[in-house]
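A single chain, nothing else alongside it, follows as structure tokens in the form predicted alone.
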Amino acid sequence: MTSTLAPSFLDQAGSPELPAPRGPLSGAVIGALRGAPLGPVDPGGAEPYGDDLQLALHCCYELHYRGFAGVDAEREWDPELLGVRRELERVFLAALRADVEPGDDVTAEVDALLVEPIGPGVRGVSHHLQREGTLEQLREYVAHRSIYHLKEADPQAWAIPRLSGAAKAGLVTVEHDEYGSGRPERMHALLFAEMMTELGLSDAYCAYVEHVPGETLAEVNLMSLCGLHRSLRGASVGQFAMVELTSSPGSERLVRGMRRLDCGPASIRFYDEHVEADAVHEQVVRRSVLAPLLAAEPELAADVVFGIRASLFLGERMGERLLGCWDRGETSLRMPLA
């Protein structure tokens, strides 16, 4: 069966346009990608989670995914851009290590992830959208999430060649599901694109980069950072585990919220799929990825915990941004949706 709701997404092979700079760091990177000389770039005093540094990192990382329209694909391995990326990463990673408490008890960390806070006073984006969020707030949330979900599972795929044996096989098992188990119409990225189309949003890859703030970009940049560095393979698995172990309850809340808002079947299908799929993935990740990885490389335990906690930390920052803006009656995006 071929999708009819977002047929264009399966055919999207082009690259997005370069975004507008948000400061000197992103200005230097974007200028260089447009052909200007790349002068000295010093991110030392920049806000590590701010718009400027995170957009600069996004542009560096996007060269490893679909690139940008009019930018030579060879720029992916431009030594000067790679050097700038490394300096940006140092600032980002140092901030995360300072803000995230270290630990090495993976079992305790995973057990904590599986405890869902309950009660009417629990705050969270999915709780808000389930109970009282508006359709426009839901559309904003989907625009934020599109920066990752239109390339869902791609950042984690970088970890595959960095693992071995049973852990690799377990990771591939989950990734195979994310890509539709060989059926293009079941790819999670396509299901997300269909939801966007039904909600009146563009399903074009990176269509909302100009709209989203640094908080959103930082979540996806963490995935790319960990995936592209073999030294952070444990953190990549930790980030992956955090998503797979926690997304099922949140997806169920979003399904309920969408039904409350009378959303159509394509809108509901994406999160409904994740309610069931991620409940299964939880067991695979625990038994077939984490357990064999730590049996083979126990020294990676602290990195796994770091990946889990850093992902949670950045997710909480994004959630605070959305809920704070909505509480004030403001858009959570940098500019309103059309």
Contents of the next structure:
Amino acid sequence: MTSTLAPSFLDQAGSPELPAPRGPLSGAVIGALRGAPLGPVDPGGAEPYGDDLQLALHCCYELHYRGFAGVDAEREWDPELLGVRRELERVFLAALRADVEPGDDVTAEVDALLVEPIGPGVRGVSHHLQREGTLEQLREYVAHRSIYHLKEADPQAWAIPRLSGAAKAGLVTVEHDEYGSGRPERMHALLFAEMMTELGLSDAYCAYVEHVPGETLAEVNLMSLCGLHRSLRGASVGQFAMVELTSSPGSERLVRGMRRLDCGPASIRFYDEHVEADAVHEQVVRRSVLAPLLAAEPELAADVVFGIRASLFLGERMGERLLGCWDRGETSLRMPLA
Amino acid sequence: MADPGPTRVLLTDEGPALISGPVELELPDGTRVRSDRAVTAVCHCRRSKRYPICDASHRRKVRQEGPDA
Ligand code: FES
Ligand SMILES: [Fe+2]
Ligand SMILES: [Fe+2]
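How about the form predicted together with its partner chain, since we already have the form predicted alone?
Once more the chain from above appears, this time first in line as the rest of the complex follows.
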């Protein structure tokens, strides 16, 4: 089977360049990856969701995905870097645990996510882009989202070997669909890359890391944090559930916004696919992942709720950053798109 | 290959019927809709804008008025 779209994205196995540091923490990590000795790193006083700490964490985590150009792949298991990552994670996780109300009623949490607020009073990025956002704002939104979507489903794949039985089978059912059900040309990451190309953006992996603020990196770092720690597997499932449960209506709003802005077919296709796919994924996550997981390991309920609420919390911070900048007539990125 | 058994259809109380395996749905007018997903959610509430495929339109909605509404 050949695709006429010539999916260059599928052939991109290369590693991105190291980004520029944004402070002492990211400076120490990026310096070490460039070969400098790793000095003392103390994230204690750092802003937990700020650019410096989040970029440092991003670089630590990317070693487990695609790595960086010119950096030995074995640095993934460099004990010094892993030690720094641990310190950064402690600060990030402690802030989230303090900012997120604890709970253990997963059913109530899920039911709340399934009620859709509508009407002119709802503030949200997808609502704004549906109603009145500009094409430039839509392109910025896609650049922010590219940090995750060009590796869509990868952070949650770390959870697979950490689950067992029915919950594992359920998670794999959804992941398989995210990866195109065996058809690379249907991979969601590829559909995203095709949308980027159509919108005149680079579809290179991590091309917009320099552009995106800490708010954007924090959302993706939460996924990696929960995926890479077996102790946080409940939170990983919670984060995954939050995305799958809320994506379908949000995607519908983006489809409408894109039609209003006369976007091309590849752009509309990505969100259009997610309206339908995530209406099913919601059902599979609830019935075939959450239910068997909590039956087998009821003690994970609090972490599932934490994963849901922490990703909602970071999602709202990112949304506020975008809407706040746009309200003031500014770019939501650290530098405007070319 | 092992017999996969009969097709499983789960009728939910809130919205769609969940059918496992690829399916082809035929509408009264003869139109056919094919879905290759591992699970397909077929709309039973009739509110889907992509009928016969569920698009989550069955969800409960709460209205929030604007600041000047
Ligand atoms: S059952 Fe979901 S939209 Fe009708
Ligand atoms: Fe997806
Ligand atoms: Fe999904």
